[in-house]
Amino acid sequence: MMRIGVAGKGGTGKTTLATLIIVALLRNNHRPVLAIDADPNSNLAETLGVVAPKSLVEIVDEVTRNKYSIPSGMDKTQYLEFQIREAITEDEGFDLLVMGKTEGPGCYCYCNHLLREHMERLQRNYAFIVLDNEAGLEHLSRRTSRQLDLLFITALPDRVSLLSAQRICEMTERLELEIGEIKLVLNQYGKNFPQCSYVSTPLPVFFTLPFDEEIWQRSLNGKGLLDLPEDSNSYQVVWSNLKKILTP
């Protein structure tokens, strides 16, 4: 079982490519997946093409409103696990798990734990686990990508942009959490910055995703990214770049 996640600040097509990802495994034999989107402003289904099932934030939620529906026989912390394994969407070859945003200013503390939890519990019975992180530096600090064998950083070419992917960088070292590998991709390079080879990378580019076209449009029209036609310029860039970690 391989554990990626995918890390970045806000707008630098951090869902994009782990859907991407997501994507480039399925078609590729390498299954099953269990995508989870762990970013509070959930667009991994949206980005994916299929409906988002009931998110974890929604389900406790639920659950501490109507503690007294909990089923006799079964303690709360039970009943938690049970309607979180009901809402994880089935689809061909994965499996989609929200994390989902809270409607006032609780903490996400509680939901980080159980989601961590359920990672190591759910983890046996999937080949891949792709994980979409919340944008910036707050997912590191709650431990919720504190295991993985391979971090993509993404960032735009941009010296705001490559700040962010280099704090991300420090953070995870300072916090010491078990990451195999993190690689920087650079995004959208070419169309709307130009080849800017003077902005210092706080990692060498593992590869850069260039803009395309096709995704520009599904994203406008709401269109998700799992029939993604096979000659996509993105599609074949990730895939190539990808297979180069999972080929042994």
Ligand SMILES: Nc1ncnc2c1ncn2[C@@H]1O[C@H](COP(=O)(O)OP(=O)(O)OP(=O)(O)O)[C@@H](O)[C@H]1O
Contents of the next structure:
Amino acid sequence: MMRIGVAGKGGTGKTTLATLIIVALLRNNHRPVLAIDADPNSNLAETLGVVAPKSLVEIVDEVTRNKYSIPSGMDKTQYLEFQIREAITEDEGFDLLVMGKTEGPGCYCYCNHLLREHMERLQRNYAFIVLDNEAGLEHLSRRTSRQLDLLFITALPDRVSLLSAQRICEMTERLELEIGEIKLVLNQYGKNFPQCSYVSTPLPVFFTLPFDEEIWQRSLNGKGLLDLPEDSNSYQVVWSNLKKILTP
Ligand SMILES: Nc1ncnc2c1ncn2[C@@H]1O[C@H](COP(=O)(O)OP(=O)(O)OP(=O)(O)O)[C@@H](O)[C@H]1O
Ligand SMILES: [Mg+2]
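Moving on from the form predicted on its own, please list the structure of the form predicted in complex with this ligand.
Up next: the whole complex, starting with the chain shown before.
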């Protein structure tokens, strides 16, 4: 099983990249995939183009408030696990787990505690875990992304965004996260950067995601990327680079 995370400053294309990775894995039979939306303002479902499942926060909330009568022979934890498995099931070759919004830090802690507990077991069912993180750096200290085989950091070709990428790199070391490899992806959307070799980056640029009119249009119209044409440039860029990692 391989765990892939995407982090980066707000609006740099984390969700877009995570989605393209999921699409690439599915189309090339690297299944099953568990997609995790760890952004409280989640939109991974929309970017994929599927109906958002009930979030982990909602499920925990409902079960702990005794909204359901728990079937006999099951304890609360087992029932919770059952509800989570029910919620995350998609029919496109992947499952989608949405962390959800919390009222306060307490519940997120509880959710993360739960995730930790069930994650190991849950993850064993998948060949790939793809984690879309929220902007900022806080999530890196949460247990959900402590262990990753691969962390993509997205940045736009501007100073603030690249500094942010640098800080994320430093933070992974300071927090002693277990991350196999960190790769920087430069997303040039909205920028007319013919070459970016002169931009100083904290890490070598693994690849550059060009501006993609189709992705932009789909995002404006709330259309997902699961059925992106096979010849989509962005899809091809992501898959050709991901392939290098999967089959070195
Ligand atoms: N290469 C690209 N070409 C065209 N549009 C893009 C590209 N990358 C991102 N976008 C668009 O830019 C917007 C922001 O991208 P995205 O949501 O992926 O960023 P994010 O880092 O996940 O943002 P947030 O921090 O809010 O979660 C979206 O509307 C997305 O469709
Ligand atoms: Mg996002």
